[in-house]
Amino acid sequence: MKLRRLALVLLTLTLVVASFGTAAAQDRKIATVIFTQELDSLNPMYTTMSFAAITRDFYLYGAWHFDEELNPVPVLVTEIPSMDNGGISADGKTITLKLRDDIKWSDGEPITSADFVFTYEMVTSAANTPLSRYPYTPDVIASVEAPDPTTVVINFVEPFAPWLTRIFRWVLPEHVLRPVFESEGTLDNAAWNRAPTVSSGPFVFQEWETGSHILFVRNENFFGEKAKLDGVFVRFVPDDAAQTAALMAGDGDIAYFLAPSDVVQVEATGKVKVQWVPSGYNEGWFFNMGPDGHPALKDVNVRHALAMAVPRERINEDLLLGYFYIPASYWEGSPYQSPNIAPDPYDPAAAAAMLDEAGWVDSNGDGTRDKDGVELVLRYLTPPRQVRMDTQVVVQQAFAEIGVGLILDNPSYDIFWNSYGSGGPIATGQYDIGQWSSSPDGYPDPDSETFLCSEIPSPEKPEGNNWNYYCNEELDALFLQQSRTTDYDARVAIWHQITEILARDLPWMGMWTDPDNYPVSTRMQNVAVNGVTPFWNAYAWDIAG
């Protein structure tokens, strides 16, 4: 089966080649890109896919983007705003944005102020449910004003110091989607959701068949450089095996992410060389401690106990080939992580006692510990990657010894990454444990909202992206505290409190540490990826030959 569909996306892709022109397909230059995971939105107000936000390169630009050694480049904007050149006021309270006049959409109308002010009012609208609304939230922005055609006035309630990751790193078109805004009432069931018509980017959206493909082609009003290919094809593949075979065979130009096992194989082929870049994200596991959590993890004890009766370097040394390592936190190898914590240590007749100390006892003999009637049995969700699966089983036969069980359950990922309002299984708690690849939201910022109390989504307020339901008010105000503070050591300083807080409560527990890598063939030219705007520079890619 899989054999068969592999088949019939290198048909779709050779007919889309043909149908560029009556040029020879061989006169084309398309780049295909091989996810193993298919996007859920190309607007980024409903999506965290990291698949997504590395596609958003080629056609939704923001105000900046990140070059290879991660320094801001001015995109929409003359230059990055700083106190030096009067775009941050004296008080840091107000960032002012200098838009280039010469930036326009695909079809010819200009990008303006305007579309900055509808993008900032369509993530705030109660009308919309996007995933989040931080940092746009009022405690954070009082207000984003347009005083003319290509200034853009932030004005926050106090200094905001991640503002460099966090503030318009991809603007909406105002003209294409204020009318649907206007008609419909919401943007949530908004066409251009999955057909974005207009781009600022390099290329433009063509078509997106679902199961197969994302086509982008290139968009000849590009105010910028224009791009060298004639097209991008976005493939979608079942799985890692699928995506190692296309790579293998010469059927890929870019990937994103190989098992370090695949890495081996595909280099060894001499078609494709492995970029690997910081991107902040590590593996990890988060605890549902919320009201459809098991009881058993509302004890911080008992959260512990489960972190040293994972076998982690095991899984690392075994499933991964020894290429990475356990992380402290969530913010590993940064110099926000403070000194003073490490990782629970490999120890199950100590995770043993702390089950017994917390009450979870095998008391009816039948192999499972339990307390007050309840059976220490827990549902472990993660998508379905290979060494995801295999780490699965690994922890299932551990926590057996302990008198742990495990429901094992692996939903797509067009079902995994569902958000609150479409009923999905982690962010409406339908799980004990999930593990996942995450990173800090303004990497490498480390600003986060992950664990904000006011991210946990509700009936009331469905968006929100804290799904493991945590909640502790003297993090909040850490928090927040360390957002309004711009003098770096301070910062740092309260970001060890943060670090160590979070090592102690263990809402996250870090499996391995998650570089991204992206396997790059030897026939592309001038791919130049980083961890935040992987393809910033796709208008420069080429294909030799």
Second form
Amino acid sequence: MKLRRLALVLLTLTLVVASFGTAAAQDRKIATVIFTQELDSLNPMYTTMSFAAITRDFYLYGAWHFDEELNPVPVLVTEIPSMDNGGISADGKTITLKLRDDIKWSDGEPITSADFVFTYEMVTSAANTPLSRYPYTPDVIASVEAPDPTTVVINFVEPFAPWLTRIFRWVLPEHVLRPVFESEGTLDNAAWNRAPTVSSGPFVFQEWETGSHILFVRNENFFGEKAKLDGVFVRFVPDDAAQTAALMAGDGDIAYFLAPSDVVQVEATGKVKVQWVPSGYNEGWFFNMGPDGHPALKDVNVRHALAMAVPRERINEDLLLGYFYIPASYWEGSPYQSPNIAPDPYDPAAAAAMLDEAGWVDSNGDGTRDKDGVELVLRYLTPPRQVRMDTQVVVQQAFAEIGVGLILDNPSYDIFWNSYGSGGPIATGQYDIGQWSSSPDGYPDPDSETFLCSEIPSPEKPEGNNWNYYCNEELDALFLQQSRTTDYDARVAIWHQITEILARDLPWMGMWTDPDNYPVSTRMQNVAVNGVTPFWNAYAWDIAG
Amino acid sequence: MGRYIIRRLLQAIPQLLIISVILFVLMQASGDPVATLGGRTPPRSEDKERLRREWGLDQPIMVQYVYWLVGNDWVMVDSDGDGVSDRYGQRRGVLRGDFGNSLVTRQPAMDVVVERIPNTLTLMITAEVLIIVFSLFIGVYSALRQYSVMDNVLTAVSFITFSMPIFWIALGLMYIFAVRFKAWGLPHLPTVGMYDPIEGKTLSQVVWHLILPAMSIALIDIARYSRYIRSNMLEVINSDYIRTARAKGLRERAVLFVHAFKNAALPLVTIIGMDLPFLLAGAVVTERIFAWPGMGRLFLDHLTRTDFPVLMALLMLISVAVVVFQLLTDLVYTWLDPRIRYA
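To complete the pair, please output the form predicted in complex with its partner chain; the form predicted alone was given just before.
Complete assembly follows, chain above in first position.
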């Protein structure tokens, strides 16, 4: 009797609690996007996060965005500037943007050239502390002018080739933020940064529950095609396994970045399809050629020999389930990569012969090659991600077969990326082989400073980004030349030379391409992501049924 | 008693200062907030140098600590990096209530922390109530029926749940009650979050989303608490004064709950007292897995960005809570056990 009563109580409780989750009718069409990291700011001045950049397509438009094929599509401008349409001056130093005359903020105020000038002023103002001022710094841009409400003139110090991916990717509302700047003396603490009151995109910010979610609703005043969805709800789920579970349970419509093994799992439900898009990221090895690196790595033939001893095809097939391939350069998959280069083939016998020829032989019979009393034992560092650690073990075994020793190390991310001043092992060159995934800064433009001699870290330049201490003055000259070449074909030709030199010198060796992936629920329609502005067509998203 | 409380509070001041120094040094060693700035358009080296200067990270660690503690509005700082001090600093320091601004969100650090307290308390108090209620029931029941079948079953279950890692329990519950139940067409629980924003932050929504995270936390600690209660109860019910109480002819219920239980509960007060301040700290793993926007999650999120101001504000808040709750525990102890006096 008692048991029956207890069962009845439990059943009632279950039904009551279950009704909580299903009581309210969900008439509105709202898509749920899951991110594993919470955004830091909705003002692009104060964030460099990928997740924040992705979210921007909902509420803050720039002069143009990129379509599925990464072609620039005019948004706030009438056309993409070119020499043919007069948007780029003959000397390449002036770019003129012609704005549409029907563009407006969500409160009905027109978007004008004054907003562009204001954006430039805010990024460069000493009263603000944006995370990045590039490329609006005085060494790149001399001035930004607004001769009339629909014309923006950008005067560069020198021709600036990467302008398409660097300038005015977002524009701030002057009529809202100038009063804030004038009253507070800075935008650093503006409430707008976390609760933007106006939008130039298809959705408008509605609420941000810290640690939980951000909700955007349709911008009824949007100057473009009105969004089909009533809203987008960005939920923060920091745990990868929980993200996968949420997708499998149908608690999310779109997510960003799953591990290959999770891709298999979510696609097996039949309710999720994963879209893969190149985003410029490539996983690779950085050989330390600096004073604290192993002396063998200063020999280019040794670097190539090591590359030929890594079973990269097998790693891609077995550890990464065949989703990726071996990149030939830092700019794999872009037109800037020379068609004449290819990754070194896997050939351990040839690798051993090359090491013999370079003088690295096992003279003391301990199983490891040596030269002049120095053993060929390399410190192989990578952050503690499982697939990287598995890769280390595979490579360690492969290298042992040709007499090369490896010391494996997996410093935590914060230690790994610690700065030069704080003694970070990568920044200070306390490694021989470093593995991580990196993106050519400014993708799909190849603009990058990674291999510049001037970026080698030192006490005078502690923030330098050239962590493999590679220096080639011929290459430096080509990097400078390409950055000032606004003619596309001429620039591509320079880049082919650059990628050929890097393939020859091999300071960096590709392990696998690292495209972005976006799991998308099968109930979502018209989602067509790309690797630069993935939610560029969020206005067209719809939910079936 | 008043003098005792004042003395304990005065003792807490140097204690907290020492804690703050240790935490500050540990936080500095945990990473570099500038180095963690990544993304698709990471700051260039010139920007990193500027940020390091603007955030005061270019100063020696002891100078940074002094500025954190007492502010820097009394010293001239170099704001533009030209090597010349050109204006007074703008920070007032912790002693004047300024924990600085978050390096991530730019909001006042203490505001970032305080915003999460209600969410964490919702989860942790619910879990703590579940833990106390269930563990009392199980512990007392097991003690009164020592070595019975039920006692052995409860003991076995306790050891199993106590041995399981929290992430395993949390993901297991999520997979069964959210993912599989939904796939089977049964009433199911939500996977993540504190409420469904489409439905709104209603009581029913929060309760609905609370079930899995609260149960995950409770399952482990019910096992721990119930074992304490069982052993204390066993010790007390076999003592002389309980036998005397029974000999006096008191009813069994009065013997157990008036005489035995109050004494058996004393060690429990210590455990609960020790746990209470950590209710504020939240549950790092559980909050992360269930995307519960509490303090544990805040700590992890800001640790990965090495956001010193927020981490220090959070840890100092917990340190103060530990000191206060230790004092409260001692006071409750003297109330429960008249043999203990203020020394």
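What you see is a predicted model; the values in this text were computed from it and never measured. Residue numbers count along the first chain shown, from 1. We call the rigid core the largest set of C-alpha positions that still match within 1.5 Å between the two forms.
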Does residue 423 move its CA by 2 angstroms or more between these two forms when the core is aligned? yes
Could you check whether the CA atom of residue 298 moves 2 Å or more between these two forms, using the rigid core for the fit? yes
Core-aligned CA displacement of residue 516 at least 2 Å between these two forms: no
